[in-house]
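We begin with a single chain expressed as structure tokens, specifically the form predicted alone.
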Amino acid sequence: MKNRAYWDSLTQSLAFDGRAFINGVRVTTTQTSPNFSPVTGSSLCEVSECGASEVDAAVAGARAAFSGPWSAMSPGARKGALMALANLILENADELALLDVLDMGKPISDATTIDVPGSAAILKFYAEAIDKVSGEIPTTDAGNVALVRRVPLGVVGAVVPWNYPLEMAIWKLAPALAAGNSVVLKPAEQSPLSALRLAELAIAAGLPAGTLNVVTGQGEITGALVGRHPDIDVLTFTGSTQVGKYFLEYSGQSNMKQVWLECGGKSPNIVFADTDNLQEAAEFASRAIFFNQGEVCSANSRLLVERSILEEFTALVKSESDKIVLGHPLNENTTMGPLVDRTQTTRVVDFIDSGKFSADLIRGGNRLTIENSDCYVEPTIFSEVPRDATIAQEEIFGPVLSIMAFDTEEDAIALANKTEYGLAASVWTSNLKRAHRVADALHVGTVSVNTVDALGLNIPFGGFKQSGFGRDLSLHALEKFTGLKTTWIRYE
């Protein structure tokens, strides 16, 4: 049984290494910054602050790997290396899970059962796709043949967030590497440790030096250097909408590199009165906002309930939220841990304070200190939320739920779409016709019917409007990291 004592012991045995990983080796930088844990309240280690020289070196190493051993490697050999890396992730599962927990606060039960095995599964999915995705031969006039292939773009810059440090990195790395690109990865400054360890495992798995580089540092410095670098061919990003806009600017200021964005969300969860099982819907509604401390881009943070069942359903959701165990993330029974850092915690509390002026606070709302960390926020629920309230419109990225009533199907659709985001939505109804009508009318990338936040390795994930463009997961993700190349041969 892996209990608190086991995880505390493993924490003491780990040698935290925050040095950047460039061209196959760890690199010491002149400047560093402390990596504070929201779990311990203290710094785990010093982390490299990569500047222009380090980013240049990482890109040069990536370019050499792409031009040489990695893109030239046979599909079978590339597949073997990525499969070996997936297996090493599983062999080092406890260490990788613990690094993510200590970096950003998620419960260890989630990291061990979802994040780490999920990362290995995604990597294996794309490794298996390497020798199964082929080109095409379009119809041409007699005496001609056109061969259309998908070819790797070159050097990929990947900038990922802190809510799923290992898994979000794998979402980008797996298809990029499978397609034959090399990568310069910039993890969030709050959670760099699992990405750095992953780069070491990549070398052990047989990926050539320079194929995967990890540059650490602040977003406005290191991230901007990656975004503006003239020898990076494509940039893939998951994070806030505002930062996504910066990367679009960086592309225009440099080499017009392709930019693929998965940004913010304010996802609605629509519950109609004809829902068969309101208790089940309430369980899912609670999970949809409070899982991972609400630090999920597609979290169902707006709960839209048909007025005739509003009082009943609100009570059910509140009751479900009372079952959440807020506590130290290394405890076996904890289901919600601290937010990623004090800055994010203060930001969430500020949203809660603003909500008290416009809506009814019916649950939570307090900031707590647990074992030397004050990064804990109770599961928080507001009812009677005005449709134009700040908490109803802006992405909070924390455990805060806004409940609003609607009167008709048309009203629900209009309310759901009344946001600058378009990432995801959920719909609860027993009426099949209504399910299709509403799903068709919602302007989002994924509509989950009678469930929440549905996700699958072979299903594309991404959004519309200011939630970004391009898709992660599925074979469609390979499209972001490849280009169509035609060879036309006239033989008559």
Contents of the next structure:
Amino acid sequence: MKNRAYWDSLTQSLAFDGRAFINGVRVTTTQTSPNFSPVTGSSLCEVSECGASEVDAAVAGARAAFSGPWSAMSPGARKGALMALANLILENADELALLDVLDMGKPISDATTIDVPGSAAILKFYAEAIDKVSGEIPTTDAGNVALVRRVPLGVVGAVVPWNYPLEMAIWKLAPALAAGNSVVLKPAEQSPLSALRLAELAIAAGLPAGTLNVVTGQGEITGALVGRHPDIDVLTFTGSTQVGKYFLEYSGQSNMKQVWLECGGKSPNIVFADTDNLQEAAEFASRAIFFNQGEVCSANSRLLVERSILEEFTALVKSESDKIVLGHPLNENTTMGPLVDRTQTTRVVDFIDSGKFSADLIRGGNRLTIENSDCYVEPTIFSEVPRDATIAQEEIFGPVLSIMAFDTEEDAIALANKTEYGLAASVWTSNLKRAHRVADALHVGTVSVNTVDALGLNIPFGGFKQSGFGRDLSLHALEKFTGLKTTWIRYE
Ligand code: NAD
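To test you: the structure above is the form predicted alone. What is the structure of the form predicted together with ligand NAD?
Now the full complex is given, and it begins with the chain already shown.
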């Protein structure tokens, strides 16, 4: 594995470029903002604040590419370009991984083994799918034939969060581009650099100028301009539930663009006393909340434990969490880095402070300063958490676990479903019938049984309730970026 000296030296050698990427070129804007790094504690570079003229130019470029060179490319040529982009991601893996780490603080070991190879794999999956999906010919009256095809919708606006900067962008743009659309991507203001670099790589891979544009800036300004743009056909969003609701409003206020939302979560991890390997369940329970600093939409932030094993299991989880190495994310042995910025760190610490009034803080709870950055928060565990407590209900999006006891299977299900979210859930049991019963009763998009947060690029991911709708990943994601078009021919 590459060591700290290697990553420090690569950091020194990188020329950070925060200029927007529109119609195939970097663009300088009159307004810029500093790009804070929670790793260095200072700004990496200035980043473009895109206003109406830049967003208009990006959408016009995307429209021209959609109606022109991108749609004119054969499926085989489009597949080739996306495959080339995936390979360029792998060739530039260290740089892309480092940009994400510096922008949002995740450990370099995760960025290099998960985010970057995962992004390339997703692009390849959709590139391969281009020439393997086909339409339908339903039955019709004699003398008629109806050809039903899925056609691209045009210009896709994609607005994404900062927790997996490169990968969240790829989750959106890979199926959108594969389906034949062009894209205007708005990365989170905290983490724009890998998306901007990706747009450069897309040109090198042979995607026509305008096919992938990146407009940077604040959510309320640049994000809202994308959401309200009259010439964007589809808006795909990953982020908080509150902002997801804004996009529904923007659509109604503008051109009724389709909106697809992947929003927040407060996912339960239910551990029954009949689980055959409690030690393994504890390892997974710790990972399920503390991985990526807890900044995961499907983080299992509520641990529901059958009362008869509560004490034993709580001790096991606490001891697993003690193995986490909180530290500078470019150190090889670090398993938890800083939170994305000071605002998020203060928000998480405020949740922890509120938790202390109602529950027992049994681990962590402190904000730390490491190498000039005060964005570190210890893995934190609360037990005896009341079911209505703020830390039991609201998404914290940080390394904070709330443990609650339950008495019966019905009680566990009711408690698990007692949230406005419905993204994911985990269930631990050795009883097959119970596993199916509980999975059926949980109102969430994905139930993981005897594992946590199961994810596969060919498996749909997304939620119910206020976690949103529509699905990322899998062939189903193509449905969001295509419309059913029928050509009906009467030949007799
Ligand atoms: P956020 O909602 O604050 O921001 C997400 C994106 O929306 C950013 O690009 C931001 O600039 C933009 N935005 C913010 N305010 C806006 C506005 N008023 N108008 C238009 N755009 C605006 O979310 P975040 O803090 O970046 O990310 C954390 C959230 O993302 C959590 O709630 C998490 O659960 C969610 N998330 C969900 C999934 C999923 O697949 N369900 C995956 C990752 C993250």
